[in-house]
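In the form predicted alone, a lone chain appears below as structure tokens.
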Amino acid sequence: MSSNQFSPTKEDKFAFGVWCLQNRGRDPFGDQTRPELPALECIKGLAQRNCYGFEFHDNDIIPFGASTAQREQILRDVKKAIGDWGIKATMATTNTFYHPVFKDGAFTSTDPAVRLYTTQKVMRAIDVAADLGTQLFVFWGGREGVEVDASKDPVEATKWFRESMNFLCNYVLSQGYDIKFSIEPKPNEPRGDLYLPTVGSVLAFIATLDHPEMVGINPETAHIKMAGLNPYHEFAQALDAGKLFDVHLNGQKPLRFDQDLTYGSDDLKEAFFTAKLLVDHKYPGTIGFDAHPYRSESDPWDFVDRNMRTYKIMQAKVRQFNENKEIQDILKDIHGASANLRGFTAQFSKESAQKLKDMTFEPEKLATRKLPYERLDQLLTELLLGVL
């Protein structure tokens, strides 16, 4: 294979969070080892690796607290750099979890007072994403949870987030806004336990709202591995849902902290089924990665080249898989067995319910059927080392 055809082009639909450029490598037993880039900075630095967009945080562009003047200066410039650059707003969402005035949560804060400033902080940050062409608008509830179950009731806890996701639905919708809104589920950290925790949470939850139409899911690999679930599973379920609004791609190691390492650099075998999934199922939406680099960097650059690179190997990868006749053949013989029984239970009638209880079937012949899997798994194996 050709290096040059792992190189990224604005049709893959790259893109990066501003804050993953940003970060410092801090942590909490460290300071930080590289200055934080400004914003205009990494947008430029994404651009001239062929980035089709970029993520952010109101405060990733805005400074917390900017005045009016400020602020217009700043969004002229931001502006000024997606013509001259040629790359795109693709999210945005709302930084509601660094300020103290969130520490016991912000649309699940006890406080009427932080609930309604929360809502108009997001309402300014979406006026922000609207002018800048952004088209997805993210919730990421880093503070929306507990650690003293006593301190509040889950269910009136969730009331006031659906209240809030309401009330912003309905402020799009009245501004005329092209903006749909995702959310991105999360088990634990900062908090001790986060509400909308898995995929299946959210999806329960957005069925709630006034407007389920307009609201997806943002699911992350790190976040669901947080939890000790597997990616490909949750990815597909908000695909099959129809509810795959966009996603982040990221690496981590089960059931730890959120390492938010590079995609690929884990687990080859998560990192080629994500990528078949999304390709298999024509996923339309952009390629976010949310991860940042080691803290041994001094710069941001050569991780968001390794990030592209590596989706780019496993698009070629799937591509293998589907095209190689030993690996489609076992496949073929897996899926072929009873054939004339595909889709007898797809649509009901009494009719087809009673020849159903008629049929006579054979359990122990069933079970004598010959599975290849191990074979499957080498071959899958030695695709990904190389090796076929």
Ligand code: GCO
Contents of the next structure:
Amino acid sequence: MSSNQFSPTKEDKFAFGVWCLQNRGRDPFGDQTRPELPALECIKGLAQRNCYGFEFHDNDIIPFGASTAQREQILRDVKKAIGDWGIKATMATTNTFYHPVFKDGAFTSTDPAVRLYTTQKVMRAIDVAADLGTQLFVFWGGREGVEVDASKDPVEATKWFRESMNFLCNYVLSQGYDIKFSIEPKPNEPRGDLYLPTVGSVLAFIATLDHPEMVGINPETAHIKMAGLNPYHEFAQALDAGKLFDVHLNGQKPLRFDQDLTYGSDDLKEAFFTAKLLVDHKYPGTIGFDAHPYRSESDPWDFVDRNMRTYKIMQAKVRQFNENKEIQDILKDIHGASANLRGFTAQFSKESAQKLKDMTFEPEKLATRKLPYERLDQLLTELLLGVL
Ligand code: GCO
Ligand code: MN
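Form predicted alone done, so how does the form predicted together with the named molecule look?
Okay, now the whole complex, with that chain kicking things off.
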């Protein structure tokens, strides 16, 4: 493997949040450790590294409270940057969490004025997205939750959330925008408990919307591991439902505060399987990274480079896994069991139900089947360690 084969190209469809690069290294116990980069500098740096796209919140590029004239000038500059530097605005979203007005929720605030203000802010952000040619619009409900369960009924809060989403779907349709929505689940942080904490919750919620076909899921590795769940399985469930509209890859130690580590930096096997899912199922969307450089970094560029490089190395490891004879022989053997019975329940008929009732099985014999999983996992370990 030559080192150059891991250099990013536009075809890789990598994207980073502008906010990831703008991160100043602040945490609840310490002040910033590096300056905030202007959005245009972030976008230019990404383009220079062959990144396909950038993702942004409205306020990553347009300051909160900017005048119409300011906003228009900024949009002209960003459009020029997109054209000059050959990069796309692949995903847009709204900051509905930073300003104190959102302290007890945005779409799920108990105050209808805050809910409407949020909806208005989102409509304006959608207009910006449409103007920049962005086709995917994300909702991360950072303040949609509670610390005090006595304060609101989660059924009522879900109803407010649904009403806003329905209104906004209809807004996009009425404007004729080519935009789809994607909801990003997270179990907690900054709220004690966030609504729509997992992929499964978002899937169930989408099914209750007026335009479920317009809305998908943007799962994030870190959010899934914060809930102690398996990112490979969670991403897979969204994909199986046809709802994996985009992804946020990163790293995270399970059951802790939101660490937003670099992809692959904490758990190589998990990073491998997430890449394997996307490769095996020919995921067509962008590969979005949503993480922060370590607080000790003085600029974001080593961080940007290594996320993309690790992902490309993982893609190569996935190909190696899919071509390795011993691994594939084991898999063929495992999946070749009782081949004559495959697909039996794929279609129901009264006859097939009767036939199944009458079948004879030998559970004791079936239980003696050999499953060489120690060997299989060791082969993967050796592949990842570079000795296979
Ligand atoms: C987080 C989230 C956010 C969202 C972003 C897009 O920090 O928990 O990952 O970064 O992805 O706000 O809506
Ligand atoms: Mn994210």
